[in-house]
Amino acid sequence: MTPSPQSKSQPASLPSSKPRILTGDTPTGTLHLGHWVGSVKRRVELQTTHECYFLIANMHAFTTRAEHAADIRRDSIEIVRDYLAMGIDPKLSAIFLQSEVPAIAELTFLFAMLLPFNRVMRNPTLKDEIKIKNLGETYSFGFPLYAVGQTADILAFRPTGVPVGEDQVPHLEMTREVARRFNQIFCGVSEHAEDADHEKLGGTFPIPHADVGAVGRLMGIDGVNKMSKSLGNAIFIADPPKEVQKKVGKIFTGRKTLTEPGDINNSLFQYVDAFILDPARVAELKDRYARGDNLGDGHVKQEVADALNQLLEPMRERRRPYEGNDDAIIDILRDGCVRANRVAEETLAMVKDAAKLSYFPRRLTLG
């Protein structure tokens, strides 16, 4: 067996007195640059100052891929490799599987009673996914339920903040509604209370805020849609240098000549803003491009590709020890699930006490 880079690591001393955050991803394969700038970069920044829980939403993946269970398992392991590559440290942050935290499922059932069905179906992110994934009327009952499940994913950990991409903010607003409604119905918090006051007024849940990354929505290389694996317009964290160069070369701008004034609000210059770190160089490129000063798309794309490969090379290095080493990933997930269940079970006990559902104590153990 290949030695585990993280074998039998000891769980970090969580929970702590630090402010807590929770966020995660549905496993659909390797992560891409949109994930990095939208949320993961922010997670890496926060993990030294916050108590961090990062969820692999493998049960949510079943809402549209139930017939591909083996693929979901593979993707759940693969996404952890990308977390580690991008700089998530399992000694600082708990990385865990949704399916191994039973309190989430119990909370989902209860929270479903606090949300009108029409409210769930009005969620704009849910509507967008039905359209983008071409689900029509064929989606499972579990598909809209996953929007409720996301509220349980979050509130099980009573976080103060949730690092998310821009498209996930509507899901978080539903979470905030559930937290307020629970606190009002079961904890006696006034409906006129300020969000910041809910806990000190006796509420079980803080009202979490969205922590959107510097680039809330990164355009894909097609120049039309948000970066997405399913749309084939993504640059992946694990892409080798030549593949990155090739994909950047495909970024569509519609510009035809070197002397034609260019639109610095196009998709190419979103990459310039996001990934070229020298502000003076960014300003120079924008000025020349906007004036049509003999600066072609090809030159700008080369600078973007160079910047991306400079960003990604340390990630590739961190990823290599975990390639083909599923045992190391399972060890990390096991430790993360122990930490996650500690907090989620505490939350569930608080919820059951408040809702008069507690009849005797219980203890969850992870084998």
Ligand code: TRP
Given for the second form:
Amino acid sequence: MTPSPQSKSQPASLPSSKPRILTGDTPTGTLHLGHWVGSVKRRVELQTTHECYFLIANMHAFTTRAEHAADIRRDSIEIVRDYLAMGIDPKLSAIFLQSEVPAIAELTFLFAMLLPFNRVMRNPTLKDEIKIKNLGETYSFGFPLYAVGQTADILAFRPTGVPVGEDQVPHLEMTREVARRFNQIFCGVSEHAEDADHEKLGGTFPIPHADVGAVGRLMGIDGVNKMSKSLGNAIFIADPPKEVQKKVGKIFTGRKTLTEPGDINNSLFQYVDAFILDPARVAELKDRYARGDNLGDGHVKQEVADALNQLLEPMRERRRPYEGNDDAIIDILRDGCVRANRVAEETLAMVKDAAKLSYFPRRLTLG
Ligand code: TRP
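Got the form predicted on its own; any chance of the form predicted together with the named molecule too?
Full complex below, order starting with the chain above.
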């Protein structure tokens, strides 16, 4: 059950003494500020203290867009560009493609046997997606299967934490159920064991927790819905300064006069809280706005736009060398896939051992 030896040309393993985290995104196009505050910012903070794996869920994209394979490929590359722009450092973190880590698909099949069908169908995130995306009764078999697949994405890395936005928490709950069940039926861990004790008691998997970002749900510029590319209310990481200014100008508050006490729970103030860095200035803006002390939406918006452009400028800078350079991105992905497979193959070997599925060792090479 030892992991396969790797060839000399492959990069060294990531340091293994650090706690491990895994998270990912479905490639749907360019990333926006909701991704930044909900999860990516946290990832950037964690990359020096944790061993990090960031997955591009390109197979999951096929659950609803199988007829748009070329777009999925383009979006998968684009998302890496945004990661790099936001400060994910490929030397520290492994950025990799779900489709190039076969252990994930194999674990998905096995984990599908550990979850009751009705449990999967009750997953609230799946149910919401069926509603929001109008999938009705016509969705593919693979659509609900992706939720099982996500448990495999995560557990293949045996991480302790998973930095995600709030909407992913139900997937994490299901992942924890799979991990507990696996440890119970294949590793002899007691049903009454505390989550924290599972590994100590011989379980293959730690029971991972969701690490939700400071702003789990950033509102879009419409002031009504969560920021989302498909709802047309997003400010993108790659938006130029003028576009950012224009979009911030559109944030809807419904306030009419400068002397009318303003509601600091509106979307505009969510941006103030999330993006203006000086806490004293944030407190002052809130106080004056709430009292109707001659502070207009326009002024607040200007300060928000300035703060956003300050945040985004270094990102634009970091993005530039990768603009139009797909080869550089593919090199980063190849390296990330090698590192990801090393861990995922090790997990798969442990799983096969525990589930009495190990007959002979195997070796995986990437071209
Ligand atoms: N479902 C997630 C999303 O749509 C993407 C994802 C796939 C993911 N696999 C994951 C997130 C594993 C965290 C961990 O954003």
